[in-house]
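Given as structure tokens, the chain that follows is alone and in the form predicted alone.
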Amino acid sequence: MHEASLVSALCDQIDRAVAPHPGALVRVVHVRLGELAGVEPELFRVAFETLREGRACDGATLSIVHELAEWRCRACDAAITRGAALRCNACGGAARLARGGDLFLDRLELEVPDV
């Protein structure tokens, strides 16, 4: 299950982001998960629930936004509609995946102690 290694890397990233804010509590972790990222959302969620313990995001809620795949033409950058050919209607160019192939940490919601 590679979701566990992805969550471990995510927790490392969160630990580094929160380190400059002593006493801050991570309340919500917002991630964007692409349709073609090769990540099973429920396995990712279970791995997060397990691997967050003892980390900066221990007790945080995971918010996943699903991002649909979008393609654009390599030649003219026109949007390409979903279909078997994945060729540009305008120039016939080949498609490139423009969105929906990645996993991103979008933002963290922190509770910061009074200064």
Second form
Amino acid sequence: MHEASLVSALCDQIDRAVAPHPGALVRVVHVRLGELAGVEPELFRVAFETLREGRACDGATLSIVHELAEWRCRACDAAITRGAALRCNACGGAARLARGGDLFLDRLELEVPDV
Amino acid sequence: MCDVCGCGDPKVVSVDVHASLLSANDHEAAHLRAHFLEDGVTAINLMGSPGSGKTALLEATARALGGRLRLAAVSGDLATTHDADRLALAGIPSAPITTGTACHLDAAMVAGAVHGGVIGEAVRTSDLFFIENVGNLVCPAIYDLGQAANVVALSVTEGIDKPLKYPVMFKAADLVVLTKVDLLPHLRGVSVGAIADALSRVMPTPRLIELSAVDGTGLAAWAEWLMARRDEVRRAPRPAHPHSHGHEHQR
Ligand SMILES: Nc1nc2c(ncn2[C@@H]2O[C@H](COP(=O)(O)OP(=O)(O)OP(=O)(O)O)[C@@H](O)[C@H]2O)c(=O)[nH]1
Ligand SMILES: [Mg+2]
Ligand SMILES: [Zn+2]
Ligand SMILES: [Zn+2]
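Having displayed the form predicted alone, please output the structure of the form predicted in complex with the partner chain.
To see the whole picture, the full complex is given below, headed by that same chain.
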């Protein structure tokens, strides 16, 4: 359910990014949702389709990259097997989440008038 | 140019934004954190499923530490003020944050609740400030509230697989308090070892305290853990120019 509040933050960010481009139409919105970032991509999409109405991104296509989680050793950077205990097999070091923990608005594709 | 009428064709440009969807919340949380540090307040974000024993843990904390430390709390609740009322009765100055339909607290809600008033003063002068989040194992995990530490209350009656089903919550936890351990003898198939194993797969630095608010098991270890967090906050360098950060309070 927090997908709705995240999408409304997304719409605010899009408004700000589009502001320097008068007359621009937002065609595609590229977001990256990490597997361990706590967001259901499908709920996010539904929220986007509802909340974009009347905003700069109204009518835009949402492109979602779902980024798989990747844990690595803090000390030696060795990869940790999915589902295994979060300890490095090589050196015993603690794990860090190298990918898959973020929610990002990466990029917009805008259609701007050619003047 | 369009070759039919010579008008200007629209062109497509790509604009890199690369911004976290949580940046507005993170900004507000950083502001809260600066205030907590400045005032020497150790803020604890207490999360967990509905009914996992969060309020009972805080009531027991008041009994264990109330004489030694100044405590304060806010409680996120969809519809009622029951938890804040229970905490006040237990001797913890507290205020409710009624979230309505929101399934989590965010930094702006906490800032609004602790800005001014009797509760604001109680929080500013407290040693430990507890933020009891909305009962939910999903949504609260991603919102920074300016806390010094995240604690998840997980009750033995929830079974052994919750860490694997809700990894986002446990990944963010600094400590898991395994609550209601007095009930373990009645629960076939639930062992602390199995819960610890599940935690080791989702929590980068697993830390577990077994506790019962009913018989007092684990309260001493919990109090000791809290004191250590408080000492860390006390030793942390204070923000050099307390209000050099842009200081517009929105409410
Ligand atoms: N046996 C036993 N019961 C407990 C313990 N801690 C809490 N309970 C019971 O569990 C129920 C829920 O406890 P609460 O403290 O209200 O749980 P909560 O997590 O604050 O609940 P919400 O805020 O509504 O999500 C109550 O009936 C408590 O009496 C415990 O250590 N042992
Ligand atoms: Mg409660
Ligand atoms: Zn939610
Ligand atoms: Zn290693």
